[in-house]
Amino acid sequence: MDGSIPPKTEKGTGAADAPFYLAQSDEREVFRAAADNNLPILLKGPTGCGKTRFVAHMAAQLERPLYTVACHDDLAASDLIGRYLLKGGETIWVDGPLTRAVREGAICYLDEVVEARKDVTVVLHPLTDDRRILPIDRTGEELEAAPGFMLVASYNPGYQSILKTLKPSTRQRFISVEFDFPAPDVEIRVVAAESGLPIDRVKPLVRLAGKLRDLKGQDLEEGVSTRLVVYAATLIAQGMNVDRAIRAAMIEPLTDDEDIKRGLLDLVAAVFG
């Protein structure tokens, strides 16, 4: 029997409590479309740029279960499809997150899956075309997905690697929708509608947040998600000074170099003067 610790999942229907979404393209009607017709859809954009947040609103838009999945080194095919465990004396199955999904007709939805293990993939395949299915080999049963089922996935391409990417076998088994960080004016609405700061105090923070990102692949890995904006907004918000918000939610989390951060902090006061 496998002990390991099946993954946390989240579940939750209705458009009334739909999570707020300001959408910057064509997003909402690509995926309605995937849902229409079974399609499964990869979802491609770096951390925090709203990916997550995008899934649940659309889950609760269709009215449909939704089970994330949040992917990790060791997360294994029987951490999706279920596995025996030892129950009151008795060895029972229970179900996998991936395997309730296709049994109730729900959403699964893996993020970050080019961090799952490589049999993970393989799982996902049978499910991925028009066969619909999901053979579980330990009870002998082959699933055919409920109606409603749909296979959703993202991933960053700034952080794959060699070992971990997804092979072109398994993207184009996916239609796939690109996100980025919003433009400017988009961002601006979702911080402020996010954090309750008022649209002109949220304004600088939208215009640093860009010329931290235009630093990606220079002194930083990464730029600045949209969810760090929100984050730094809301302690202002709340009361915190500006520039104690800024550095726990904007530079902190960027990097740990010492003069890297003093670089970062000069562009804070060239911005906000």
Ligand SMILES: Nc1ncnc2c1ncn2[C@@H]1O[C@H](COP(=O)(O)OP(=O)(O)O)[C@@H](O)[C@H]1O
Second form
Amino acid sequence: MDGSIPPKTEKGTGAADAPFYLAQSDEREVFRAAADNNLPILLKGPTGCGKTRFVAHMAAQLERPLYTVACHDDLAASDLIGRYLLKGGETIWVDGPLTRAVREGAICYLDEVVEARKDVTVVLHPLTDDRRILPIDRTGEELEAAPGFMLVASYNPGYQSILKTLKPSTRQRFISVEFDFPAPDVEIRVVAAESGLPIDRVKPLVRLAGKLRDLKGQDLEEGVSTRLVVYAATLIAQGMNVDRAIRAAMIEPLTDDEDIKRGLLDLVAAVFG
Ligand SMILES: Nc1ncnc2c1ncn2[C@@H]1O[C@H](COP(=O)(O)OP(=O)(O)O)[C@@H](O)[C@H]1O
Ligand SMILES: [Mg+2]
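What does the same protein look like in the form predicted in complex with the named molecule, given that the last one was the form predicted on its own?
Whole complex next, starting from this chain.
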């Protein structure tokens, strides 16, 4: 990464046009309480269950700018903090997304934080205790977080990897909220709202999703995400044949194993049969 790509930011646009988000439980109240008390928050849950949407929604509700960083295994502390760049023969310091959020009093959302390199967690520690400071070694600055700054991180505890877990010393610095796929009545409303497919046609898709999720740990590593159910419903709403849409959006993404696939298609036949 050369640092020249601007991070994805969304200005807090106010509650009125907050992205659509249907609560699973009391997560909005917990997030608000964390925000009011300067506490960092960790969102745990499987991929595609609504964590990122939730953060976008809350940032708009709280009218705070949001800096989202999708973490990956090459992401280093300097990608978050900033670096010196050469511009027209001059070396200038360019803030990274975390530094900007600290200066502006924004929300910084580290999506899939366990993916990031180890030096990233070290940077987060002084920001997550009551000092709320960000030391920038390269410039010698020590920034105090502006009011409104909030650190939000997410991770998927389902990926059982010894290398990729969050150390207790890091984890115990965050308020944690557990996410799961929404309960069927919530998921039906989410999928209908996102896809435009009528509720009655969404219901069997959500029922199928439930059955596919029951296979997690046996035939499937991960259950089908709400995101994929939304995709299936979107294809159907656009006129695609139901079987084809389900195969493309809810079966093929789950496995490459032909035997398992056949088993999953039997399940589809049973639900829609
Ligand atoms: N509770 C919810 N309210 C609104 N949309 C949701 C909800 N849960 C899931 N979605 C839908 O699922 C998609 C994937 O959610 P996302 O937030 O990207 O998942 P995650 O960050 O957990 O991987 C969203 O784009 C949205 O369409
Ligand atoms: Mg996400």
